[in-house]
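Here we start with a single chain on its own, the form predicted on its own, put down as structure tokens.
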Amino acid sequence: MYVELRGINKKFGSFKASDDISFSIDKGKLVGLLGPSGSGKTTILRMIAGLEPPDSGDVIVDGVRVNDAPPGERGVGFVFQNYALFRYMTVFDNIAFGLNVQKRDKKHIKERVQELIELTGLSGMEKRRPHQLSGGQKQRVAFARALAPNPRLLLLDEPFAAIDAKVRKELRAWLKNTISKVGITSVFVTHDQDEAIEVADEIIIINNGRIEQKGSPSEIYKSPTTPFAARFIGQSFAVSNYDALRGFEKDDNFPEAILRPEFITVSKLNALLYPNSTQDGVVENVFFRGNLSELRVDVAGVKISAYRSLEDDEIYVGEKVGALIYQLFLVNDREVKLIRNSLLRDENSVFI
């Protein structure tokens, strides 16, 4: 393993950020760290980076204990959410920085930047200054001047946070893409689950200082082995009373159950494809989503939310529909449950 984290404990006054943290990344690796605003993901970064000790634990790099390393001494490239750019220095001397402080010589430094503009999209604009670059492109300086002293390891908080929703979609392909061809192992974090999901190899979901679970971006969103990991990912909804959908049976020890759009199906009733599984509801809201709708339904008194494409028939509010819900999950304090529609199996359906 190339980075671990072992026992690793940190409280700020009464808050305990970190709660006995323990992980490990391999070479190479694009983990996300995810989870909801004060979850402790950002002092995670910090304490591999060198900006906060840990109370008690291990942080390990290429198997050496950096606890007691200074940030500049760790191999560290760090790239703050807000850019952090020296707004007097160009974008080839905001790059040259860090070579800058190492004092390597005037050749190097500018074969290296020149390299790193190149591979960040940023040639022509080597004598701007911040105040007239995008967002997308001031993050790309960030990016290129966290690379240029060579660091073994890049740290990213919140790389996206501070960028449009359009460019932001566009830097996630890009980001994923350029550390690829560099090789170096990254962590980044986020409180967005597209992001992470779209971007990672590895995510580790954090709540309240303690990892709730670790996995390829498949496996968080396929199966969650956590009640808080099934309620934070995907567009999921909780319903307590789950046994008035059709083809599910109360258990007493899973008093809720989660949801999610892509479970459901909602179909005019003139072309239901299970009807002996499929049970009748009322449409609320239909919302435009762009590439889709989306159809808030009442089933039974159960309040669900579906997807439909745009190329089927549309559907309107008040309209009475059928509703198929293929699985849920059942979540209680400890578990999750994968549940399929127990009538599917009598009308010799598969869902996968």
The other form holds:
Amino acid sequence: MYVELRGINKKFGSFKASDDISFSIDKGKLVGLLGPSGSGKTTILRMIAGLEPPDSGDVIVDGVRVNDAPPGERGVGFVFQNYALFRYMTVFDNIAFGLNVQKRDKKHIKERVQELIELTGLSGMEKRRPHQLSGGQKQRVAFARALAPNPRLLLLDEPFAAIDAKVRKELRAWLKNTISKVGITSVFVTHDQDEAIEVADEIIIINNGRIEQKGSPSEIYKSPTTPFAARFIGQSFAVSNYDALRGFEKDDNFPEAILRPEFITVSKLNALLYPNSTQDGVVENVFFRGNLSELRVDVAGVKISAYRSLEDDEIYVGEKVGALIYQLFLVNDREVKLIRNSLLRDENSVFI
Amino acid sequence: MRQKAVKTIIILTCVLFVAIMLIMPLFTVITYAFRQGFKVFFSAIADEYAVKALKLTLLTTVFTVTVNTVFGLFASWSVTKFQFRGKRILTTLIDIPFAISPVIAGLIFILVFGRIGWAYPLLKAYDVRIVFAAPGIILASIFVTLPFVSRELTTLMQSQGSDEEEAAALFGAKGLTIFRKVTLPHIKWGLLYGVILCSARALGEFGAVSVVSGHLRGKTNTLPLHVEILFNEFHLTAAFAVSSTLVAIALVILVLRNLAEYRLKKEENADVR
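Structure of the form predicted together with its partner chain (previous: the form predicted on its own):
After this comes the whole thing, all chains and molecules, with the earlier chain placed first.
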């Protein structure tokens, strides 16, 4: 347990930003705080860094309670959402700032900065100012600057939010690799679940200042433990009259079901896989999504979404199709229950 | 076509207005000053009282600008980088001198430090003169020019936010280092701009200073007050000669101001890129 938060509460006026937050992070792990905007994830990060004091609770780093330590003494590197590079300093001076404050000798500073410039692939940019850099380059400078004084812990606030989509994908992989190469315990904040799932070793889902679920990306994805987590992860959509779907019965404890497109297979009527468990539906809309198409299908009055590979025969709007639903999550205010299609269970088939 | 006509009319109106309201009077001041030749002009500005008035004016300006620069830095720093109760009220209060007539500002000091003021016995006990002396003039000038620097800086610092300062603090940088390395480079041109505006106003302040000065020739007369006295005594040429020195200082300030503004704009554009 390298970083630990115990019973953290934080209010801004009457707004509860953190509501009894407790979690711990193992040394060397890359953890993602995932939640919608306004959920309080950045506040958690800022409290770990010491930029915001918690109203109550303890922040513990490496076994020492750091609540009263000023930000500069916590050994924390921080990458801001908009990078907050020192705009009147060159790339070199930005990265060297922390070392200069520590009054390290010039030779050491030069070596360390050079090392980081190579690590982040910024060679040749030492003399540039922040406004002469692209978004991706700024992020690398911010990253190098945060790492320069050898912090114990690296915190990143929405590290990819200000970067365009294509570069973002590359940077994600780069950041994950680089962090594992450096071996530093890291926490990053994101509202983008793809990002969290792809980059993090462990995800903590935050909503309304509370922790909803903590687990590995695949745990979070496959078995959400709270209704919020079930709704938030994946392309989830909610259905209230789920008993109209073939193979599912009404459970009075659960007023709603959460489905994801990947729980559903839509086939042309002449190519059904399991005719007994499949239900007729009418295609209402087809959306081209680049690498696949998304279908909106009306099944017995229930609107569902499903994906279809572009290699399969094209399905048209208004066409009658067969829909097979493998599973869904039943949710109420507190619980989540995974229910498999009862007809499929009877047939003893293999499903995801 | 019609748009073009509208454009021409608007521009022409502005040019005419500026010519009649600003350029013509300034031109008149200068020509009038030299009406009786250079000799009279120089004797007017080299006059003992004129030189003393100039000295007092410069002294006042230096004090005023120094105090208001320090205050402006503190005020804009506290308003933009900290969250506290009554912040709104503080920013409104700082703008009061813009809304109040300078004469009232002068009267306030008479009422506080003058013979009828509550602080008078205390001042008398320590033999300190404020009203009808240089300290009063400086105080009145500070009051009138108080918002200039802080206003310039507040907008600038607001646009910068506090991320960079936070980033510096995370590296363990102390307050003064943060100010020197992170904040000051960002605000320096704005600061200079505020200082220049503040000096221009302090140099020319008449109303507030007139009330607290007492018009003691050679002692508590600033340049604008000296001009008024000369004018009232029908020394018109001398009055305009002394005025023209004020105009000359104003022109220098104007050039400096434009330079500062130009640099400020340039840096702002650099930020956008």
